[in-house]
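First, one chain by itself in structure tokens, the form predicted alone.
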Amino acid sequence: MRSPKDFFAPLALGAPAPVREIPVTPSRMIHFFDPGNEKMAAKVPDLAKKVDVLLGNLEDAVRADRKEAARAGLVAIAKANDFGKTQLWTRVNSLDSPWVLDDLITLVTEIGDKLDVIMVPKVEGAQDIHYVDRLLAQLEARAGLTKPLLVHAILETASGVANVEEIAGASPRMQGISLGPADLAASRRMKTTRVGGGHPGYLVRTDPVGDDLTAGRTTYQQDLWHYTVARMVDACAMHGILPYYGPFGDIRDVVACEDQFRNAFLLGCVGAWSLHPVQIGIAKKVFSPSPSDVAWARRVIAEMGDGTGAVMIDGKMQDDASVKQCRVVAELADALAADDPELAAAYDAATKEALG
């Protein structure tokens, strides 16, 4: 374990100094694409205008015989495009794979100045982050980079969940953590073959009425991922990094996708993965506070004055804790509205109506 006074020291001579605070920019959707797929690559310039984060995927969903083509494709795409305010991320292959070393060496030295975040799959403990941290510092120094690359871990093994707090605090590079439900389900030996979302068999049932144990008993489907997401959110909040829901695999079921994303949003996640263009709009909608919620938050903040004491607003008691909750919503709305005139107008109109 490093001494606290050395935590923010560069891990290689000539490497840029680590960041002391993670940049918080809109990342409502992390949109995945295969950089080795020419049809997908051709859509990148247009996609970059629609998403907060564009991620070139090198790991799952890329066949073994196409790994090198995907890596080369990402280099070419990064060099050929100006992404503006859209962040460019990549997901490298797992640390136990034969491809990850070449992924990191090639990407950092070739396009390290274009990349913002490197997503590392199947992180099992702080030791995995420490390995990547040192290697990135050496490669940054070699490439002459002036800005450190950030690291994002995927929570997709039982060991990762057990060690999530130490993972979140393992390096100043840690940008955030995503839930990886499919691999995590396999690691835990869960009996579901779905990629995220609920399961009709995971339910609770109302009590029986009388002697009939079947009639009139309503069932309610439960969230398989509630515990893991909540624990991940706590670990991220404790260390000042950002939590994300991962993939929702049933592309056709846009209703359940929106429900799953909203559950994650309400629990504290700032975004989710989008695997298909249809999920981009869902993530943008869900992870942007509604105009009515923003208007209420701004009203409470305004009527609470200096934020102390308590007031009654529409029959509801508000106090200093309420103000803290409302500031979370209002500050997120302000950050999103800064780059979205349409959203800003909707928020301002709702607030004007609420404040009279």
Ligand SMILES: CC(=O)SCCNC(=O)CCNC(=O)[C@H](O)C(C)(C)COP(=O)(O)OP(=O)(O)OC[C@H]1O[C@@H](n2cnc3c(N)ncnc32)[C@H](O)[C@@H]1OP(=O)(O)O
Given for the second form:
Amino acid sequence: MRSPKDFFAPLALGAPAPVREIPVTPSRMIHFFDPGNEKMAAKVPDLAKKVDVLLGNLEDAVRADRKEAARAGLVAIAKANDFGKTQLWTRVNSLDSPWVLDDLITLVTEIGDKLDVIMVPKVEGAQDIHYVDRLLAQLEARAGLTKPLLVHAILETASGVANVEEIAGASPRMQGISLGPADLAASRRMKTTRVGGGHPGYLVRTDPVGDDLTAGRTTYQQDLWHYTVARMVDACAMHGILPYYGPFGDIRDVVACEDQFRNAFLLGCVGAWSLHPVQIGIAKKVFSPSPSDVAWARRVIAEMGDGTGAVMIDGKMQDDASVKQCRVVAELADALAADDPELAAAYDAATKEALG
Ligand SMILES: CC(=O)SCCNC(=O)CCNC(=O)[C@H](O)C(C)(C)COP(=O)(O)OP(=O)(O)OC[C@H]1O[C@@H](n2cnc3c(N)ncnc32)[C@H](O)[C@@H]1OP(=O)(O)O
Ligand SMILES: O=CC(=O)O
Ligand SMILES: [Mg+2]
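Hand over the structure of the form predicted in complex with the named molecule; the form predicted alone is what we had up.
Expanding to the full complex; the earlier chain stays at the top.
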């Protein structure tokens, strides 16, 4: 373990100083695209105007014989475009793969100044982050970068979940963690073949009435990912980094996708992955608090004055704790509204109505 005194020292001579706070910029959707797929790549300049984060994916979903084309494609796209406030991330290949070393060397050297975050898949423990941390520092120093690259881990192995707290705190580069339900299901030997989402077999049933075990017993489908998302959120909050839900693979089922994203939002996640353009709007809607929730939060904050004591608003008790809950919602709304006049107008209109 590194001494706390050295935690913020660069890991290579000439590398930029690590950040002390993770920048909290909108990242409601991390939009995945294959940079070696010409059709997808052509859509990138336009998509950049619609998403918070664009992610050039080099790992799973890119065929083995297209890995180099994807890497070269991402370099070309990053060099050819200015994405403005939209962040550019990449997902490199896993640390045990034959491609990851060239991914990191090429991307940091060629487009390190354009990239914000490097997503590392299949992280098993702090040792994986330490490896990437040192390598990035060496590459940053050699490339003369002035801003450190941040690292995002995917939580998709059983040992990664067991070690999630140490992963979250392994480096000042740690920006966040995403749930990877597909690889995680495989690693745990779960018996679902779905990419995220629920399963009709994972349920609870109401008790029988009398001797008949079959009649009138309602079942309720449960969330397979509740435990992992909640644990990931706690690990991230403890270390001041950001939690995300990952992929929802049933692209056609926009209704269940919205539900899964909302569960994650309510539990504390700040965003989710969009795998297809249709999921961008879903993530934007879900991970932006609703105007009525924002109006309520602002009203509680206004009526609570200095934030101490207890008051009754519309029959509901508010006190020092609930005003903090309201600040979470109001601060997120302010941050999102700062870059989105339409959202700002919706929040202000609802607040005006609520405050009378
Ligand atoms: C478990 C995990 O690791 S999840 C993360 C890895 N997976 C991914 O990154 C998957 C990314 N998404 C995809 O590959 C695709 O969306 C697929 C394969 C799921 C579906 O692709 P398609 O069958 O082409 O979908 P569809 O026909 O609806 O696409 C409509 C258009 O949107 C484009 N498109 C689809 N997905 C994307 C995307 N993620 N980004 C940009 N454009 C896209 C298609 O190229 C197509 O373009 P066209 O109209 O010019 O032909
Ligand atoms: O990479 C994501 C996953 O679900 O696996
Ligand atoms: Mg995966």
